[in-house]
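Below you'll find only one chain, the form predicted on its own, shown as structure tokens.
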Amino acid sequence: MKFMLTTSRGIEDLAKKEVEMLLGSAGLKGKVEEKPFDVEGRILTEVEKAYYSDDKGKKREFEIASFLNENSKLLHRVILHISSTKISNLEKGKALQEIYNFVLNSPIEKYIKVSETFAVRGFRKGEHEFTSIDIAKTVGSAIYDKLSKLGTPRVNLDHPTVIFRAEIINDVFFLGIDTTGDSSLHKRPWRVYDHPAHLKASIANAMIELAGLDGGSIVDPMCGSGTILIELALRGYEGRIIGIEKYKKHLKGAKMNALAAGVIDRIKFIHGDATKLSQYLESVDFATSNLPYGLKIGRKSTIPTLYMKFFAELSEVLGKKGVFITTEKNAIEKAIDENGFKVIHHRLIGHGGLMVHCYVIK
């Protein structure tokens, strides 16, 4: 069985390791490939079917898709892979006709019964003359025509039994069944308060992985709605978890989210200013935060001063490592350097339509 897994661009290696770990923990054999066809944000895994005996001794197939959906921290979607190809001509009419023919010749009937309702969700990334709606309509027509040979297909766009996902990324076309559903895994059910620039939970977990936590104390000095802290607590992290937030509205929202996640007792929230960090903490082992940048802060001109003051305070209390993301490369690198820190890892991560810089420092 093949699965196309989606995640944020720039953390494919971390997601691959997580998938390998999950498969291994379940005793599943398979191989995992990041960036198939050089497509960012995608992982292709091929896993052998596995079985177990239920309470009555009956042989059951292990539901790999459900297992990944329920246990992954870094994935966005788990898509049962049907087929994929490179489109030879991206001119609108020719490309859509090529997609139609490809889907028509794909083994659709192996993945859906004629009696089941279906819908197609289209996704497009890159420069194209057609839209994601065009893709969905084209693929939907091909699936309908294919199933018509077996009976009368049933389309239900709102509540389908089977969701086909059709993606074209640059010149690569993927077709599969979306086992995750219409809501991405990064949209956590505990989020009852939305910060205007909240961090995706998948990226929060990537930052946690990059921090290499060893049980020490950790602070998010600009915690916003608490995403990093809540995700860490949900992992069962045993070290001290601290969140500091300047704005009361967001601090209240973070507490609401922590309460909804069932981890309010695991996090110490402080109403405070990150540029006065040493007033709240004598020392802390780790720090990680989605720093204010661009539209998040309103006045971009204040960022260099904010970063300089914050990292000056951080240098007084940080014992081991820090992980931070921002778009403001020059401002953060200057603040890191002038306050005696060293960058030990740097990468770009796709977030909210932007590529943000992620720094690991010590």
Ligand SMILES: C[S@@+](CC[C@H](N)C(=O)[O-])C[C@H]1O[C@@H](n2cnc3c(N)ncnc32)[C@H](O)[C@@H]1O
Given for the second form:
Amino acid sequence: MKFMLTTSRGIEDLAKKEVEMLLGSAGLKGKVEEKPFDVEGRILTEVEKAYYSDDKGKKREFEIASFLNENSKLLHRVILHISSTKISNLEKGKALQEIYNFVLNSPIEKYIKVSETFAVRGFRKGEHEFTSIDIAKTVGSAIYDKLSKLGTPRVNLDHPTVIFRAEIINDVFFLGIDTTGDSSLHKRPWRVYDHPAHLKASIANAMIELAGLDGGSIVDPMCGSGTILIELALRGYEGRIIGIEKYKKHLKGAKMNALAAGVIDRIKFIHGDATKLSQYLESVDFATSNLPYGLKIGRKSTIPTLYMKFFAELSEVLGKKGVFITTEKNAIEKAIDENGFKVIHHRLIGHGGLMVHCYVIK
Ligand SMILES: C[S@@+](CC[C@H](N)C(=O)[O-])C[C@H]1O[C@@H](n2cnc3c(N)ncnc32)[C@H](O)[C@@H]1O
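Please show me the structure of the same protein in the form predicted together with the ligand, now that we have looked at it in the form predicted on its own.
Time for the whole complex; same chain goes first.
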């Protein structure tokens, strides 16, 4: 069985590692490939079907898709792969005709009974003359026509039993069954307070991985709605976890989120100012934050001073490592450098249509 897994651009290597670890922990054998067809934000895994015996000794299939949906921290979607190809001509009429023919020749009937309702969700990335709606319509009619040979197909766009996902990324077409459903896995059920600039939970987990935590104390000095810390607590982290936030409204939201996640007792939340960090903490092993960019919150001109003051304070208390993300490359690099820190790792991560800079510092 093949699965196309989706995640944020720039963290495919970490997601691949996670998938390998999860498959290994379940005793499953398989290959995991990051960026198949050079497509960013995608991981392809081919896994042998697995079985177990139930209480009555009956052989049952181990549901790999459910297992990944339930346990992954870094993935956005788990899509059962049906077929994929390169589109030879991207001119609108020709591309859509090619997609229609390709889907008509794909083994759709292996994945859906005619009695089941279905919908197609289209997705597109790259330069195209057609829209994701065009893709969904074309694929929908090919599936309909194919199933018509077996009975009367049933389309239900709002509450389908089976969701097909049809993606075109540049010239690669991919068709699968979306086992995750319409809500991406990065939208966590604990998020009862929606911070206007919250971080995707998948990226928060990537930052946690990059920090290489060793059980020491950790602070998010501008924690917003608490995403990184809540995700860390949910992983069962045993070290001290501290969150600081300047605005009461967000701090209250972070507490509400932590309560919903069942980890309120694991995080110490402080109403405070990150530029006065040493007033709240004598020392801390790790620091991590999704720093304010000035795009969504506050004024951009205040960012360089804020970063400079914050990193000066951080240099007083940080023992081990820090992991930060921001769009403000110049401001953070200046603040890191002038306060005696060294960048030990840098990468770009896709977040909300932007590529943000992620730094691990010492
Ligand atoms: C990009 S948001 C963080 C979002 C957070 N990662 C989340 O997922 O909700 C940056 C946060 O920094 C807070 N902030 C800005 N200046 C601050 C300061 N001097 N001290 C503490 N927090 C500050 C903002 O109120 C905002 O909530």
